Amino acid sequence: MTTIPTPDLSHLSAQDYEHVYEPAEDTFLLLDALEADLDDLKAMNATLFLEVGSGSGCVSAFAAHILGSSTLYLSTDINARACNCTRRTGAQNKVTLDSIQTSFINGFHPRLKRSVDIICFNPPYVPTISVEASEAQGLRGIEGSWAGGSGGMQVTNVFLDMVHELLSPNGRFYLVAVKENNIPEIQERMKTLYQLDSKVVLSRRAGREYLSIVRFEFATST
């Protein structure tokens, strides 16, 4: 099987890291996850990939490697300072990764309808007062990458809603989440509102955090 190099990020520093979400162990369960879909996700012949919260841009950077020149990387972040680290991620990585200041999609959520191939989210998934992930998505700040509400849910949900809309028929959705977000609820609730299927592909404990990453396809009829 080829090995997919992680991102160079060296061009990223500890005051970087100060202000934009450093890639962790939850980060790179993401890359193996791509990595072992990786004939899969060459076969799709993707024209849009998509990251909503991408941070220091090494999971979309990564997904480039994998797809090549031929597909188009879309992400978003509501911190300035991570749009502008996964441009330069992009850079760094010799690939062109275009990076929007923006909550979700918003604002182009219209012109993505069924047009979306692949799409990776590592939200805010750790559980918090509502109140405190209110105000960090509010900061646009670092604390928007972890601060997740409810249940860890908070920011998780509002996309969840979306997902259905921007997919392409054939398109994947790549989610990261951990137990305390109740990963069957979540499955049952994407299968039950918008006919995605799914399946838990990967797990693994880091630290306290028991993480997995869930892949939603839509059902298909046997």
The other form holds:
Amino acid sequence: MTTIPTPDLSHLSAQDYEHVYEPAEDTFLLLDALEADLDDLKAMNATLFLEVGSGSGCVSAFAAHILGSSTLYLSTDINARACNCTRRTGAQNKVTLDSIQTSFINGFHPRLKRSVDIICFNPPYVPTISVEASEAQGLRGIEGSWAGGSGGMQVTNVFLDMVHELLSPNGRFYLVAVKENNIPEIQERMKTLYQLDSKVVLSRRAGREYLSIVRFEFATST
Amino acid sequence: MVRLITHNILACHVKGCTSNNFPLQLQGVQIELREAEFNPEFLKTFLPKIEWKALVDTAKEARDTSLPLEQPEMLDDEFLKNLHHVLLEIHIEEGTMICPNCKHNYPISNGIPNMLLAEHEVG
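Could the form predicted together with its partner chain be shown next, to go alongside the form predicted on its own?
Now the full complex is given, and it begins with the chain already shown.
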């Protein structure tokens, strides 16, 4: 589907993928959504891009490739190996990704509030029992890339309460979700609590998963 | 890698540590210099997001004294080139970032800053 080539990941090995989520249909759907919005994203002249849970770095490298060097690409992951892969994926694709090991955006200076132009989050969205998701985040390994707890929303919900503080007035936030996450409820909640409008911009079935990309922006932006 | 542009947006987030928690001080750092494409437009748009004094102080800790103490009003080429070098070409590969207030240590390993806290330190 993607006409812009996906980032070169040939430097990553099976050993890396033992510890770091290997790009799959969910990743590629997010790339496709970014590509479909390419003209708008370019027109934003984004200064700051942020990917939370960057894993292999595939999405950040793709964004850096399509948007160019006038943007700072920050990426975070709780998994040290993921941060390392992200950094290497940047280098392999001749873009610079500033990778930070942290949970969500913890440790970012408060003045970054309302100044991130593009945010991407492909969360651990698979419904599991709640304790499994908490333990997975605690382990800081590959389990944390998919175990999503109750409704698959345990980790996502934490970030959904942070997004409005980070996003610039004209910013866009792209979220990967599956049907079990109850996307209409997420959309309703983000509108009510944070005046964030949203749209399901792309959906695709991949095996057992029905994947969607939800794009959020502030209601006031045109 | 921790470039100084990234360092400039990191602050201590230990529970209760809310003042004098920025900028994190560099200690025992190993630095690599890597050339980056000079993009004056990016520098000009990013400049308002920079905490100037923090950047100048940190650059000094990284042994670069090319930046003026006060941010100049005229952004001439020489200034922008120095700024470009400080923000984007100085990479901290190893070392520690220390909170000036609570002295918490944030390690930098393999070019990755670790901002994770233990459970009891989280605010």
